[in-house]
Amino acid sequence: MTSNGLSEAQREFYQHNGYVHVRGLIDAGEAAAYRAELHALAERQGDNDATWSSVKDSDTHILHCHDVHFRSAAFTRLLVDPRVTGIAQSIVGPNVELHHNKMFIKPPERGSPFPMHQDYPYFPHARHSMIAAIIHFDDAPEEKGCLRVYPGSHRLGPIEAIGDDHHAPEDRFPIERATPIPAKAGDAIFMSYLLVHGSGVNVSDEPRTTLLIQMRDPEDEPLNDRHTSRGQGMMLAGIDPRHQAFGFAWEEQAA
């Protein structure tokens, strides 16, 4: 990683594989502080299980919260941290817009898996500029249900999605054959929303704590409006180059 984002070698790796593992994006002390913020947030909001419908019968559990920057100012600052936005600019381009963000806490021993999937079905865009950054606030070895990917699958384009939770066909993309990406506290994984990815069950005796940030080029038009969220459209780097007249938010809502 360079001071301005990804190195040329990292860019090439991303283009070929659809993801890049950035080690030590933030230091261990920062990661511990963010972890404490998220666990305190989870305590304030109470139970909020986000286990997918296709694995609901697995007796597992996962905590989540969308739009975390509306719940803790620490994450407002993290969203615009140049260490994050510089890498996003290396992939998306000079202008980077927030789509949404969310925390995930996989509890010990039965932290829910995520079936293999692309993010595309949830918020498809015309030019596929959408990326995700997964920032780890504690270690994520395989036994914690680390991220697993099919390298290069982003080059397939949108694939068939199955079920209410839009997971990938299990016979084509079994989770057992996906490449695990163990990570350390402070690491981040940036990936295309077309990359087939998922994660296993946390069977360890410690939680797994992450923040996911979805970002896009502001000129990349969404193909539907199913996945709007508070703060969507916030510029994280650069500008919104589109020519638009100013309007008050309440006027836009009334229209």
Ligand SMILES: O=C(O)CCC(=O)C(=O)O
Contents of the next structure:
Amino acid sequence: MTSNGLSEAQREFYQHNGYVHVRGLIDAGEAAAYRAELHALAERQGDNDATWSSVKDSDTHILHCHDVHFRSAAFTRLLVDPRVTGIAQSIVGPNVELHHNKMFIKPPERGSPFPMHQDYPYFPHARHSMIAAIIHFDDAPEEKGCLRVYPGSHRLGPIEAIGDDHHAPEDRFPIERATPIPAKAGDAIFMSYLLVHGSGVNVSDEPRTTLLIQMRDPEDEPLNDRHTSRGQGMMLAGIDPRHQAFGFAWEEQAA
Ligand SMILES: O=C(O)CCC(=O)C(=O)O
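What about the form predicted in complex with this ligand, after the form predicted alone?
Now the complete complex, all chains and molecules, led by this one.
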């Protein structure tokens, strides 16, 4: 076990299954504080629905916001927290770069599902180093629409992606047959962007609150530049080893 990293057994589990459930990454008190920050941010932001197009007719709702570290410094600290980056380094390697991050609040009783999908088609990379960490700030039992995965599906490589929201073929990957990963406040799930995953409707009487951080090896080439975001390229651990001459941002933008 490296300090703040995955144990050998966890690393093997990740390699085989494409994800690892890390219990108690942060403690319950910290999770409650981050939860309060996100709910206050949602209040300041106002309504903002992120329900996917293929489930838009389901009368469900989900609040989201990208790049929350531009709205609350608590999340700037969480992005570089060694408990998060140590595990990311165990998977990605010594150098870990931010791609983007986003909060999701699935409201009670009708919190939107996520159809089963790979993240790959949204931001394909040459070496598939991209991972997500989903940090839970309240409990996510099955009735809250917890994450569901197809263990080992990352080993299929990129699969067919359907429609505007790039979901997986429902006959091959029905959500009911996916493995649920109920989580407690403070738990985190780290997964490959090739893992087929999704989540059900929140039918409970409490919100489900999470932060998803997407990270990659800085040397992994993006295959398109569609999914840019504020803060993308910020180093969370290690260095960017590529040779880059210095330039002012305003000059680069003008070029
Ligand atoms: O939070 C969830 O339930 C899943 C989120 C997700 O799959 C995504 O944003 O790609």
